[in-house]
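First, one chain by itself: the form predicted alone, in structure tokens.
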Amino acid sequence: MPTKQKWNLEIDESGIAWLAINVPGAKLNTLDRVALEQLELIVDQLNIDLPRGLVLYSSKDNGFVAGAEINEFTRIESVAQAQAHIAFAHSIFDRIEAMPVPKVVLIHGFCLGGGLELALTFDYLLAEDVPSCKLGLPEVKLGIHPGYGGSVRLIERIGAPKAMDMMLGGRVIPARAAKKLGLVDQLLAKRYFKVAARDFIRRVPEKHQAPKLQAHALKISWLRSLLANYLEKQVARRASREHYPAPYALIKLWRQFGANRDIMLAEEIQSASALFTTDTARNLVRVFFLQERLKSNRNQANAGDSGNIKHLHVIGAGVMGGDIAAWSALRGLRVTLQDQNPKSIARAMARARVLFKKKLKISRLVQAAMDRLIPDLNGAGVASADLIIEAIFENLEAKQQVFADIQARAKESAVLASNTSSIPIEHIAKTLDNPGRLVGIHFFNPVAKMQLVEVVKGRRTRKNVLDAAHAYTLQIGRMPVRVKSKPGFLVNRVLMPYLIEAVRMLDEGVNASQIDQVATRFGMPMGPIELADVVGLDICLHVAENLLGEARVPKSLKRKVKAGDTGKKSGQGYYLWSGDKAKKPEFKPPEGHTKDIERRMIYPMLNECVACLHEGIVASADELDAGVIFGTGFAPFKGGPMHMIQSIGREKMIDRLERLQATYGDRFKPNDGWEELKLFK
């Protein structure tokens, strides 16, 4: 079978090539091999006779060019190999910036990665002035950093302070603040792409670089040394060294090469197939597909139509609640929000033209957002409403008055939902003539960052209101992960013996700081201590008794939460807190028995994860992974709890197990999934 043309040359009458890249079957454009070869000969074709101008952009309305076709990185399994695939995009990517013609690139949707890499290459980058235009070099988030020559011209083309600081992220960045940062030359509609870029051919303006001055003070090596040191140390507050080497490496890179544009050209590719083959690189790509399985429909067949929800009602304008309500007027439908208290739909509001501003930049889209959000005081959207969320306090017999208040009036195709955290959907449903209309669509604070939500199935739940509350969470933007209706549910049940065990340590006398110094050099995103004061020791306290019963919850969190002390949101807790930041004692860690305290910490997750496998709750391992790290922030690098497990093997968690359990007492006893799962066998 002949192979598909990805890309579209056409020479108009000006001479202009007009060059269009449109992968066919594929929702995005990547730039995998085919693709990279199909582009050497296009190339070829116009050195031969060099047109006036070349103009590329991409036929697909969603977008530009995502990157680089990520599935082909898993088939790399040598730095030889990688050093091969980068090289060769590297001498397309240098012959067409040699051209000698004005190249201009039309940018709309996303350009990312080797997306932008390629764009790079042209003289003069145009983009749709709208916020769904984003451009970025993401790849450190995979777990290497741009290679084919990004990290040199993103440096030429804006400086090395901003560069740097956007790859060194992974930022990802709507297109008005790249023209701010000079990255993109013109914002315009998209309607007028084509004239735009036949001016810039006709008018050959001056290309935009990195000023003079600065480009030529960080040529001296001592100046690129002092800000190398700088940036160091500011990646090191969010990841260390050992867990994600691919910033230092690019900071390495730059401070070693960046007075010598060809030296450095030709060491990128060093540095990034250096990176390929790492556990780090190889796990984080494994992230990533389970992060994009979650977000597609695929791995749920019948998810159904995620257009279906027009007009949400959310009961609840407290935190949560009215941040759902706000993220899901953002992301296009119509909201109603009630609640009670005048003052706390007054709050939500606030809250949520803060995040609209904060998002949409444009006043107009930002008014059209808050048009959307309406203040309820009395429910009338429950008549109306295609979905229901209840979203207020976690008490059992609060969400079920709500329920049996609102059944009556909700139309019969209404989808009705709780934002339990932990209470089982089935005692919820009991005051429901129909108990089968009941779904739970669990959310994480902060909404508007964390992109899990657990669609949580009861025993009664229809499968179309499953389906329903699935395809939800997607037209939001969100990713869902089904899970069956027990205690906990997936996230709060493996995260709470983790919590738990931290501050049982604590009782014992463990500096809370070692705790969470611990934790997060394993991998987590916060310490166990200060997360559960983050969180809310009340909060924290009610889901322990529900899910480990009264007598295995620690002392001095039943003694906090009655004296009042119930973390940040008091600005007492297991630390003193001062706006949102935790004042932490000076700590010198003492040598020794961190991985004992690591241990104690992480297995119960772990031994928790096999349980709730063993159990349903999930329906595979990947998505037990995914839930869990998008869910807890678990260690990315370590490609989630399962894939650690299977990394370390079953015998020596098992056998570890057994000493915590003889050493602790039975809480560590491994669960009877580790030798039943096909997983391990």
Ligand code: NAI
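Shown: the form predicted alone; wanted: the form predicted together with the named molecule:
FYI, this one's just the chain on its own, none of its partners or other molecules.
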């Protein structure tokens, strides 16, 4: 089969070359090997007969270029292979840059990674003036750093401080912000693209570059080192060198070679290639694909395309209900918000305004979102809603009562959902004439930050109801994972043994700061003791009693809750809190203990994951990994708990659990499921 052309080159009557990219059959343009090979031929052709100017654009409606083809990353097996691939891209990009004609790139939609690196070889970057037009070099999120010359060219264009900040954080910014940084030369409506491109080619204005004085100063090695040290400190706050080597490699690259563009370009190839084959990069790429799959809905039971919920009614305007309502209104739904207490609604409306301002910025848009969110003390919205989510406090009878009351008033086609975090859906559904219409939609706190949503199938939940709930979460830009209605569903069930074992160690006399430090060194975003304080010790106690039984709940947890020391919200939990900050006690780390502490916390999680898979709480090891990474923050660079089990090996895992069991007790006993565990190919 002949390879399909991804580029289209036309020379107009004025001698300007118009080069369009459109990867056939793909939703987004990406740069794979074939695209680069075809581009090389075009560059050859252009160099034989130089045009008057060159304009690059995308003829796909939804955007410019989303990046290099990440699928190809997974096929790179050695550093030498990575070097060859990257060096090839460099050779083409260098030749485009060197072409002695004015070059303009026209950007709409996403311009990311390799796409932006290509754009940076052009003299002028023009971008569509809409919030959906976004630029960035997010490579560090995949465990690598820009490799197609982007590190050098972005620094040249906007200066090292701004460029490093953007690359080290993997930040993707709207075109307007990119204009302020000097990355984009002009913002305009798409319909003026071609006229503007011609104008730039005719005028040939000076190319935008970083301030000269700054660029000169940063050629001086000790000044560069000073800034590099500062950047390293900033990065160290977010990511450890051991787990996330890419940002450190990028700083090192610039520190060593930032004085000479040619050398830095050559060294970029070496530095980026060395990162490609690290476990971190492989695992982060895996997590990227898991996320894409959950978001694109390809993985799970054909839930249909995105949802078509127009009107959502939420009952219970507390922490969760209020925020679910606000998020859904932000994403364009009409939402009525009911609560028996008008003060709860008022508080939720105030929080919503803050959210809308933060996300939408423009006052007209904020007002439109506020108009979509309607206070509804008496629940008039029940009658016309397509979806009704109950988020009142965690009490079975009260929840049953709510559904018994609304079932007759709700439209027959309306989907009924509960945000319960621990009550089996089939129990709540008991008071319904048609229990098949109830589904769990379990959001996490804080709703605006936590992407994952557990879509919970009760024993009798109908498939179309499940699909509709699933589609709704996609409609509002969340990431659904389907789970069975068993206590704790997936995330809380996996998290709780970890939290409780940590508290237990604390009760045995291990220092709280040390426990937290061991967990964060392992790669958790926050230590378990701090997390327990943040979630609220009362909530932890409630969930732990439900899931693990009273006997396994550590005494200190009960004591603290009884004394009203519920954690961050009360100012005192296991830590003393001052606002958002916990005061952590000093400790001298005793030698040799930390592996044991780490395993005591992490292995019960892994053990629980195996049980969840065995019991069919989630359908696959992939979904489990994604759910646990996005629900608990489980060290993404390890690729997920099941992936970690796979790397350690089943036999070794069982052996280690049995040793923990012999030392610490039966709670470490390998769960059912280890024997028939099916992992990844």
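Since this is a predicted model, take the numbers as computed values, not measurements. Heads up, when I say rigid core I mean the largest set of C-alphas that superpose within 1.5 Å between the two forms. Positions refer to the first chain, counted from 1.
A.B. asks: Aligning on the core only, does the CA of Ser413 end up 2 angstroms or more away between the two forms?
C.D. replies: After core superposition, the C-alpha of Ser413 moves less than 2 Å between the two forms.
A.B. asks: Would Arg521 count as moving between the two forms, using a Cα shift of 2 angstroms or more after superposing the core as the test?
C.D. replies: No; that C-alpha moves by less than 2 Å between the two forms.
A.B. asks: Does Ala215 count as moved between the two forms, where moved means a C-alpha shift of 2 angstroms or more after fitting the rigid core?
C.D. replies: After core superposition, the displacement of the Ala215 C-alpha between the two forms stays below 2 Å, so no.
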